[in-house]
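Next up: just one chain, as structure tokens, the form predicted on its own.
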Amino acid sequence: MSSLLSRPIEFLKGVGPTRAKFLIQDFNIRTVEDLLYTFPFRYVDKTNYTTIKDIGRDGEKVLLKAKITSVKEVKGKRQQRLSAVAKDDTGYIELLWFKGVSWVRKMIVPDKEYIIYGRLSIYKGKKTLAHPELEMIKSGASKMKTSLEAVYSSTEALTKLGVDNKHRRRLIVNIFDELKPSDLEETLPPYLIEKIKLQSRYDALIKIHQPKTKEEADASIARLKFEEIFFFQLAMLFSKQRRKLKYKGPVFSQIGDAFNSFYKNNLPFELTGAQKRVVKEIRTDVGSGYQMNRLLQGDVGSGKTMVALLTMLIAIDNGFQATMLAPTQILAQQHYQSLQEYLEGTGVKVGFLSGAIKGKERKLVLEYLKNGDLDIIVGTHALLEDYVVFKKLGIAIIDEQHRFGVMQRAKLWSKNPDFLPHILVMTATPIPRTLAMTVYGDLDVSVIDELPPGRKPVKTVHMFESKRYEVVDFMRTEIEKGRQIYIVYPLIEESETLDLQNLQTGYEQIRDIFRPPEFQISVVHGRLKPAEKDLEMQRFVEKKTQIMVATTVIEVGVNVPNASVMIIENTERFGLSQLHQLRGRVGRGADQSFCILMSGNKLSSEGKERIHTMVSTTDGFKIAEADLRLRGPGDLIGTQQSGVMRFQLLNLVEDRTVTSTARSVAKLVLDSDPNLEHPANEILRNSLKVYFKKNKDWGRIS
């Protein structure tokens, strides 16, 4: 890297100590380079000005060069604000501030003529400005230059000190004044620039920058996102390639007694083709003698935990242990029971382990998992402690994959001295396909898209609250048929105190409707001890009550075939794909299960369209694909993965197309030259050990 960019931001000319300490405070620009590479949000045409009389429809983004006439403060009942008058040719318009009334009053100075940027709001026929950004127009500069203006994030602090949009684009200015072509080296091969039509990294910095028009900022940013995204595939894919030349995988070469067995005796339905093709993919893998790293993708009620135990077969079949791993204790112990009734008669031995063993009890099962009593341990983090010995592991399979952190699942790792564990990860959380391949790009994917034979979908509905009464008649006739039903509350931590009250009001309200000792209620969320929580769950499983009041704590795992009729209040507070999950808990028996989603009679367009979107389709994946659409990635994922989604400019539900070509062209170039030794790829070599040093590589590890 050149001197220039390496610099301390401090020793960029028009910055200094002072300023350098919010930089680095507020957006993390330590260096000149980190400035460069952070880019602006929108462009301003300052050629294309708007007159006040032609302003006029609500909501919509003016630019105008008018003159301010007068300021003055505004006490409310509230707070203060500031209202500035602002005339050109044609007429005049309010400007209103309503923070930072103090330091935007010193910056205007009245009579003097300002670029105004803002958003038009209109309220009883009158038009105002709130919050525009202002740059006032210096003497004598009366034609503004012909160019697409850059416009930055900032903050009040940064503001205050004179870093406001003219002075970032100072700032850039006196970069690109120092900065050679040969200062910044190029990340891109000629051959692949050349290939996929894209501008020099040296060009596109400057245009991103300073564009003169949108068309040279949309082809520097195309650049930069190309670079962004294929720079992370190439990562993973180089890590994967690498991982399975590396890391050698028990060899599972033979299907013996403990597979065909159950195949023929034992298994309870037959497998849908989606099955079959998905323990095909992981038989040819555990056969390999590399370790496999393979995440399984499947719709609640796919059959993922039957694909599972075909595949711990395998591994027991080959002389090896395996292992079952999951986020709660009453999922783990569900897991575990599913396994033995399966299992019954087959001499396959399975054991549990979670925290809540104590004593004796914990001691025998660890005791026969090392002398290899056990083929199969199902439990929760617990089996990831050090002292969980195994005598010869061969497989860990870890469901809902997202709950356990990338160090945890390292730890299986360890747990067979002579060779790497198969790992397999699960998720009943369907990922768009694009999605999948970014977050997930360093694990081969399976897909179960096809659901067993026979199962009804479940029937949801959409009630406003004025139908509350027609709601209670349904659940008791449904009760009356023996069936059981949830009533999930939203939880967000942010309003948890809120959120428990809405859940302790909506229990109240049931329990007055549902009397005890004819009806029984379970109530349970997040405040509970893992024990209460467990008890309350385990007495609804037994049907010992007909009614479980929840927070979102039952969106994963809960089986209960009879529970026909899931409830969902203030909907519009969920996310699509937590909605989706939540209706998966029922719809698991032979019956005709319901989901309801209750609501106020106000919702927002996204509101609409979530429930909307829910009520049309069962289809998990389709569900995913709105989600992503309308919330982002984010949240789809979950907070565990979320490290690795921090791109810059490239947007993962906009730009498929890019992620889509940077996939394939990553592909071809590794498959083409996987250690990336032929002459033409040198630059992508240096590049990749800079991205390396860049981002931890977490791509080791599933």
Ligand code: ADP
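Residue numbers count along the first chain shown, from 1. Each form is matched to the other, and the largest set of C-alpha atoms that superpose within 1.5 Å is called the rigid core. Fair warning: this is a prediction, and the values are worked out from it, not measured in the lab. Compared with the form predicted in complex with the named molecule:
Comparing the forms between the two forms on their rigid core, the Cα displacement of residue 89 reaches 2 Å or more. Put the two forms on the same core and the Cα of residue 274 is off by less than 2 Å between the two forms. Once the cores line up, the CA of residue 246 ends up less than 2 angstroms apart between the two forms.
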Contents of the next structure:
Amino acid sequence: MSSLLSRPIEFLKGVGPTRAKFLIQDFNIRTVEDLLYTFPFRYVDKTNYTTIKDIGRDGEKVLLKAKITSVKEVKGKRQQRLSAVAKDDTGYIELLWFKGVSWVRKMIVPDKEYIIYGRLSIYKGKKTLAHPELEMIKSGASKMKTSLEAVYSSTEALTKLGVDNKHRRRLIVNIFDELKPSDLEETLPPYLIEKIKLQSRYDALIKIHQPKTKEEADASIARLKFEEIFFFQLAMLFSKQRRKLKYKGPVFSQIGDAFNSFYKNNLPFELTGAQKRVVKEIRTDVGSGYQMNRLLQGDVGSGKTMVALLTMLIAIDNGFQATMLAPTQILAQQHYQSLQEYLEGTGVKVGFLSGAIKGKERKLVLEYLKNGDLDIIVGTHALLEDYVVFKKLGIAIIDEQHRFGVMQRAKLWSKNPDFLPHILVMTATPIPRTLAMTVYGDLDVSVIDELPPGRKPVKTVHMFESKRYEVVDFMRTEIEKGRQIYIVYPLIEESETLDLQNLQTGYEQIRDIFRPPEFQISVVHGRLKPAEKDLEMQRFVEKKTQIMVATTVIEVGVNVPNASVMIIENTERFGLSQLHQLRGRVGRGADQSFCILMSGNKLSSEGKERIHTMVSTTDGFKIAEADLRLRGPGDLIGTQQSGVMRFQLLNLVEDRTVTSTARSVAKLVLDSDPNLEHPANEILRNSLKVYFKKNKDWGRIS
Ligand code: ADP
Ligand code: MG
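Right, and the form predicted in complex with the named molecule of this protein, after the form predicted on its own?
To see the whole picture, the full complex is given below, headed by that same chain.
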């Protein structure tokens, strides 16, 4: 590497020790190379300002050149805010800050001209920009070479030290004054650069910071974006291939009595075509000698549990044990119960373990597991503890993956000293293919894309709070028909107390209307002890109560076919996937089911869109798409992987084309040259080495 690139940032002309301290602290920019790889997040086209009178669409992004004529602090109900007025030749607009009030106040010089960039919001006809970016226009300083200027993120401390956008652009000029094209080695081989029509690394790095035109900026971004996702995919596929060669999985070569007799005598329904196909995919995998790492996607109610059961029976037929993990006590217990029912009379022995199983009972379960008396064990995270020892674990099935970390998956691998057990991860949060390839890139993916026959789609309506009496009437009629009803309150993570209060008030109102002894109500929330929770749940399952008031603890998996109404309170507080999951709790029986989304009158535009999506479709994939669009993929990725999956330029949701191109190119390369030994791939091998070194976390996810 050239000495300039690895030079500590302190020694770059224009930096020095104090600025370096904050560049390191705030942005982890330690070397010149780091600075070069910290890209602008936007460009300002200085020839393209809007005027205040021409803006007016709620949510639109606006770039203004205006004078700030007044600034004042306003005491709000809960917090201080800063309000400023900006004025150009055509009108006025209010600027607002709720955070960093005193700093922004100090920074603003009244009657100076600023470049102002922000998102317009219109409330009761009044136009404001909240937390806009400001850059003062210094007179005489505009000897601009280009009309497009890079904008970088900054912090209060750095701005105070003079490291503003202009200074950042200057630093880049300083770097390129010294840096020769030969100092910046290519990371991609020429044949790929040519094939994919990419810019050279040198050009891309200059032009992403200093583009002359939008086209130049776009081409640079395209090259660097490709690089981000390409090496990610290459690393993922490379590790996957390594793992496959290095570790053998247990071989389930035969289908025996457990499977066959269950299939013939106990199977309560005909499998759907999709279930059959997926079982076949899994069979091929577990019979291959490789270790299976498979993701099973299937919408709520698509029948994943049966697929899991059949898979476990195959393991048993080959002399192995199987385990099934669920994220909550309730769900684990329900799986345990349904497996027991399904397996009645088959001789297959199922056990249960969770934190709530203690003392003698626990000792026995652990003993049976160790000596092989148990074929299947169902449970919660407790199963991952070191003291849980299997005689011969062959497969682990994990339900509702998004609550399980990758580390936990790895923990399961260590449960069989001879083989890595097969892993089947099941999720009801369907995600689009390209995203799945990245987020779960080291897994193979199966999809159940068909619901069991005879399901009636859940009728979904949105009701404002003011129509609550209608909802109450509706509840009464449904209960009279013998149906059961869920009422779900959101979990407010910041405040468990508030959470409970909400639920409590709601419960009291319901109880005042639906009185005992005629009506019985169950209440379930996170503060209850597991035993209490189960008791309440059980009363509902046994139809002893007609209404279940709950927080989202019931979100996943719970199956009560007679419950046909789902009422969701404060719908605006829920994410789309969560709403979809909740709605999936009803519509499991033969009756027409309903989902009522309650909300207040004030809804954000995003809240409206979420509700609209729920009312207009029951298709999990469509809902997942909308969710991704609204919220981004953060929730899916989860914290465990986020270190490796933090892309600077790539947007996993929007950049699907480049993502799948990168994936197929990486696959092509590795298929023809698995160890990257071909001379033409030497560059790739070196780049990959550097990539692994830089992303030390990688080892943990693969
Ligand atoms: P999920 O995929 O959400 O975990 P479940 O496995 O809980 O779904 O299945 C939902 C319901 O559908 C269960 O009551 C189950 O018995 C039933 N079911 C599953 N497969 C079929 C099928 N092929 N035909 C009819 N009912 C089915
Ligand atoms: Mg399930």
